[in-house]
Number of protein chains: 2
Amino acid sequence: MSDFSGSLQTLQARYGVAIAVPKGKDLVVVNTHGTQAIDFWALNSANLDEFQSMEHTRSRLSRVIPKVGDAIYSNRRAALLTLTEDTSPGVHDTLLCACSPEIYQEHGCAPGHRSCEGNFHEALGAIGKTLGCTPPPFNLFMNVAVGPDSEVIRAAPVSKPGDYVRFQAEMDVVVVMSACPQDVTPINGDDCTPRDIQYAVV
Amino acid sequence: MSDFSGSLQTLQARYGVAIAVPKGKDLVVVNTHGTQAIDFWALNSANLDEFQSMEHTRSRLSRVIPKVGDAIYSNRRAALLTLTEDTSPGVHDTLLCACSPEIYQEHGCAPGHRSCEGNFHEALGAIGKTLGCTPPPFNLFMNVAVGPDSEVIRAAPVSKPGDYVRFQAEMDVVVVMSACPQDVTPINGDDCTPRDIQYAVV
């Protein structure tokens, strides 16, 4: 594996950021303060239209999460990352929607808080593009469990600070990260405080 | 509750149907066989751009699986329907993609197998519609399970037939529905025979 601390770029808390990661490259997504869910999606660069689906790679995995050695599919059943290495527990969510300005406004926030359905949006337009839809999130270090009553138990993250993951591009993609700007509930660590995160392309 | 059975329509086995159900009617699907699994869709009848949302459904529900009482809701997090009745056991999917052309040449199939990615598409064609995407489906009476380790589990159905499930549309909306042409895997029973089932508008 390649050395990549050379290469790091900051994603801001609360933002997003859209990249193009070439095939064969690696991208490795770092969890600089360990408490900081990052919503992750890859997309066709040739076509956005072909996109991340996480019912797709749940249905061709078998799996709910995704682990070292297992590729995330495009609605059209391809492989556009294999995650190669993972040094947090693995502990990662397929099964949420991106927060939105719909959620804030349940939690009783004031009209525009930020949130990673937006960031993903301003992050592809940031580059010039655009998607008339928001596909669901790859939630990396988001701690969200199954319970045997099919409930969905969201939890603080049990990633350390340094904690990365590294993914290989199967394709030529666009990937688009959100440090998750949710700072009500603490899907972000207890103290319900986003904090930013670091990438780099090597 | 209303009587449907002077109602029921019967969609055939393989295809699907797009149908308008208003705002404050029910809609009864019926498992006429008990083994079949209808992928099911609702989208905003005024704005197809607000679909059904698996991901948000979980994220408002806390819950993998909609019980009797639960609303379905669109990517803009508002309620389409709520089921009202359930007489199955209550297992039904909101993990796994509409089968497509993509996974029946994975089954090593002839070009031109049926499926119900497919079948939305046409279905909503054959009312003057058209959407860019296929939204992730509300898999009825599909047996799938989440295991310890995450392990995604299909399994035969355990409906019985003549189980249904009864919605109340909470707005106007579009639901299209498909009767799975999976014959490959026994998700539509041990015989990996799909059956007819009815649907009543009341």
Contents of the next structure:
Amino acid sequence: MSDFSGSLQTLQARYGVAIAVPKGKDLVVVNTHGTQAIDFWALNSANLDEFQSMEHTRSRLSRVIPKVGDAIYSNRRAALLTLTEDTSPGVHDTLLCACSPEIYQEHGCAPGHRSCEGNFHEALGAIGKTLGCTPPPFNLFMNVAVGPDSEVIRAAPVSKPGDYVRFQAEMDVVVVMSACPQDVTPINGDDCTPRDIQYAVV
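Return the form predicted on its own of this protein as a structure block, the form predicted together with a further copy of the same chain having already been given.
Nothing else is written out below except the one chain.
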């Protein structure tokens, strides 16, 4: 990690961040502790109404999980980012929505539980931007499978501490990341504990 280790910044567990990634620059996202799922979004900096679409990405790639060399596509079927490196086993998720206040209400959590949906809009607001919807996230390191009866299976991540993904921006983008606050299911490990992550633009 020598080319980006000196540039790493920390995103606190349960919180989100929005950052600008210019065309041609790389974004590295590190699963510092190995067990943290990260809800991830990319949006066209010039027009936030063009945003990452998991539906269009799956359609364009004809597979459920992007691999190294694949792009992440927008709702206009334009390439936003290309996944150029992945040191993890490559288990990520494009099926589940961002967790929301309603999801935690369903789980019986107290009001005010942080959520990826809330983090998305809070992070955009922190850089003076808004969007009237919550696009489907690319859930980095999240281990979600489809069972034999079409059931959705949520399991602990299979990534290791220090595993990372690297993206190259294909246009000027705003990237939003949420260190998922999920502490009810094993999305963030068998101990259901959200943890910090790290990232760098290089």
